[in-house]
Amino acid sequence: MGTITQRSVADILDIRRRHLNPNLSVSYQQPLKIVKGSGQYLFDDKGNRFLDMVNNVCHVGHCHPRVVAAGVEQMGKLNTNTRYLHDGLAEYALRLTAQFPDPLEVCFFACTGTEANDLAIRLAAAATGGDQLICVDHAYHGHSPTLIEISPYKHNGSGGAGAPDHVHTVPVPDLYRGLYRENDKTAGQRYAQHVQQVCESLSVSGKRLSAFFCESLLGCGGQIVLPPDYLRTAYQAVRRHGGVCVADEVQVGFGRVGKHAWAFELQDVVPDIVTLGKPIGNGHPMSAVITTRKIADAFMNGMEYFNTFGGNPVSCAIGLAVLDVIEEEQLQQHALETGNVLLSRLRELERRHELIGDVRGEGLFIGIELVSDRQIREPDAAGADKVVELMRHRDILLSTDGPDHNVIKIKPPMTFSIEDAEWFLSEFGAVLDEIY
């Protein structure tokens, strides 16, 4: 085993400043040196235990022994590419595609959510012959140049150059602070009309639509739950105009929403392409694209898609172990039950504290929007930052998101328990009392 020198926090920060990407940020004003993870907990170099409420990558828990053992065992036997036949690849393809409704039956394997979304763009272009893309404002789909183009969260922010001509942005379907709000029963359809308007405009101009990209629940957009009928109406418009519908499930798939395995099912729709990442490998770098036979066949243009590490035996062993743990530990049902407790109790806190403007979510994907004025719904980013820092000193790790950085996001490992929820709620209520 290679020797790793144990360094102080100050030394590590100095090395990061001198030798790492200079715009790589660090969490919290007093950075944590994390040396161990177990389940829903992280441990620092002093032995302190922290409740991790933001890590949706280690989906079935940090260092789950079943997942670790599967990776170690396979790594000790073989790791190669998909040009050789391997039982693990066949088994994982069968198991993964079985999780999806018809006609989603073909999978492509990659290593990151960025790779998956990038491939989805290529698949859509091959299937439609179009190059025009529709995305939702404040969305983030990945860090490659192609995906920055359809990620307003990045291209409209500091250092961004805005959307290119072939990318068209529609409003965030936000029922709290958006164009159409919670009292409008047709809000979902009205938001979807913006997608339809883009489709019609492209048709008039003679441009060909390729795809509509939308996260099934919006992460960087502020932990937004899509209003009823939004995807159904938007998908109908996109398909009428020759485009395909892409559901980005990189953050919210694999049972996190509780009611379903996939968050797009909350909208009673079936996408043409689904992209997966983050939780798929519980921290191991892997991702996938699931699509229809028709779209997969359209991609057969003579240029092979080959990913050196996508679908390798170790990744497949880990992916299978993750599916086993989700099923055997009934984590989807657990997410539903625990999430319901959290949402119910957070709404009680909302009634007591003017700082909380809105509580929303599904399962273990929850947003708490903080405001300085409830009447005008003025975002309170400073208040959100203060709450996060105070909770860190109470050994609970949170973070913020949303276009105004005022939404506290909750998306812990799926092993997050009712007891953890009670601990969090007690400390969170105490922090709100302390501030206000």
The other form holds:
2 protein chains.
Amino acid sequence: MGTITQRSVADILDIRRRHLNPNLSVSYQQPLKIVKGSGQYLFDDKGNRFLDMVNNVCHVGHCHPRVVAAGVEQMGKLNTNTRYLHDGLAEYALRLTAQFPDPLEVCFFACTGTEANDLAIRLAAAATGGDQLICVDHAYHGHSPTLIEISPYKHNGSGGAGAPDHVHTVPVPDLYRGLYRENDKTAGQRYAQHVQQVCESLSVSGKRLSAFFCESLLGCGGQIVLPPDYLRTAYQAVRRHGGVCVADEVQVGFGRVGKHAWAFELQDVVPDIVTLGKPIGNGHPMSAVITTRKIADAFMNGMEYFNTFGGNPVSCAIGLAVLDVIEEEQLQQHALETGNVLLSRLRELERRHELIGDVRGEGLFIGIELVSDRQIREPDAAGADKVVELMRHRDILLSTDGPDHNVIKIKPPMTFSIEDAEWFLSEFGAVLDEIY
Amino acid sequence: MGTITQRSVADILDIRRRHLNPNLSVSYQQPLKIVKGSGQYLFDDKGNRFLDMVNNVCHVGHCHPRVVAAGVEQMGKLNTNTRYLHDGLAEYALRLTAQFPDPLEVCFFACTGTEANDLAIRLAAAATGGDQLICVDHAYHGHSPTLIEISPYKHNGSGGAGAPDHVHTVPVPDLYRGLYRENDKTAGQRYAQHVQQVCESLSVSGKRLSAFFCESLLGCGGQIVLPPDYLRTAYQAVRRHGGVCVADEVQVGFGRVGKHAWAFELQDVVPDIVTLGKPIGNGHPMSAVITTRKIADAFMNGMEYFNTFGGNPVSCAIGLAVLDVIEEEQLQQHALETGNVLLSRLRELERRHELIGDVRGEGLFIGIELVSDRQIREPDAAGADKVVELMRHRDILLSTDGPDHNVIKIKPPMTFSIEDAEWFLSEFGAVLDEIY
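What would the structure be for the form predicted in complex with another copy of the chain, given that what you showed me was the form predicted on its own?
Complete assembly follows, chain above in first position.
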């Protein structure tokens, strides 16, 4: 009692097999036993250092001393619920809402991205009186029963039961592989017309629209940057039909895209509801929903929203420290500069390597799409898997995503440096040479 | 930046009004600004000490040094997800599952009680192929859209839309105020017959039962102890009709009931799924679901369950420390002894005070039902509110619950002592004298 036994990889795998959710996979063919994290690096039990290029949760760097200190100080002092008054909650509510354009001014605190999106569903229903939902194909918004319904990544994947009647799926606005492509300057508007068509057919059938959910950059959809005019056009249609627009920033918020604090700003829109998660607490379980006064007031129907752990003093102290670090270390600007270097160097690699079909991204959110045939854009999932495994043996951690599992996804802690980028590019180039 | 401004109660309330979820109430007419917690005590900004008799989340005491130390150590070392191997996760999975009787042996980690119950819904659906759910009247199982459907406390309260067609509500097995009362020795079985009737009518109509959800002691239902034979009889009916039995221990687990580690053990049953939350991490956002190998395997349908923060190294370190403290400080035995003293002294008070209609509980989970007329058991919500407000001015924190808002709820941190009990009893007696 009181100590944690040090176990071998085989023993840990055995315990997981016997006692842990069998429905949870481990990364890599040779799983890693990670014991320490610092900045953009993870360390295994043998002292090997790995460059973490895939964990966007530890946003300002694993175990950032400033964030840890804030959590440590508050944990020893007080950690209780929001029915009492606390300076930390007031400060954090002020600071967090100040990061958003008008009229986004009211926040709700919860514990996970799933809780945030589930709350967004409730807010939208209260504000609109509708129950019809629109989501984008291949999207993932969370693992609760309700969110699986608007997550084609889940409900159309194995074990899924498809979309229920009240959920309407629009095509992925993917300029590389979708219905309308990079040579079509009106692609964004054309993709948005599918949203409009759903709105119109709901009107005709007398059904009431609640919300259009869209990640501000598409994660499971394949690290996709929305085409120009997509959200602006789609939001107009949704609002014209009485619905509200939800921007899911759980994966991409807090300056990751470089040019802006929030990825929806790339599209020059202001959503009605924004959901925040993963990076918000640098790994501490917390999340938030930001909305307008009008929607928050519509939610005042007598049913209280109380979240046991949401907005507790420790979460607020940690959330504030994350905002401080982003600002003091100018991580948004850093993400822009590092991301631009990475993108332009990857585009050079793309010219040399037939395997790379597309390179896309914003800031430190980048996708590299691998293909076995550039002409027909044939997805190469096996190649992507191989790259990820080979890179792991070169001490660089990556993973794949996208409907065809052929997109290498890059979303490292924001402290990822130009030197890390050089290291990655050199190893990545070597791996491509090796397998091509 | 970097500091948290100290604000007045009025200023904090103003910020909350402008920027925070308006749908969240603050405790007490004169809200408390709490700045510190230690053991069973909370301290306000003026240095006043309050006895916390209502927070079951800070289970082993506010800011328990052992738990804080475990969190602090791990926060500075590593906090990442469960796709890598970690000794803490293996140890905690072993230790936590060892607390349960066979065949409960597989655990899933999540972040909140809501996430745990939402996962239980999914597990039950996978195991049974059914979608019909049975819940107990006035129950509360969480705030997600799916859980509001099985929470009459929410969906039948203000702003609620009632139960959907696939949810079937059975009467609260309340021996004081329900259909069958304390003088009926077969009340438990008679209440369970309502569960059986639902099962039978589902069979007749060809609908498929998924799960029967029941808190092992009823919280929002009014701090109710289940009558003998209730769960045993209900579980038999549910299983006979192909359903699974879910024990929601989010409020009452981890030794609170004194006689056992889990409140379902009071009923001499073994559930198919147990959900854990609030006390599991002493305030750290974490939760778990424990189930059988059979159900876990049925969940292996290809759709992965991954929870970003669930089971991370910090949560596991904290969860282990909580288990250690419960064991080392013998808090379960302590809850039994202190609870018994409290219950017997409250029953003495009941004989002297007409206002007390009923005293009930197990260990440190106690309800005191206030009535304005003992003969007709007329609920006295105003009296209960008054008692709570007056006790707050005597530095003791309580709250009310139950469908009629007339039940004073007692569920303090488990370190609540005999001396605290004496203090409470003396003040409580004085307050009853004052208002009666």
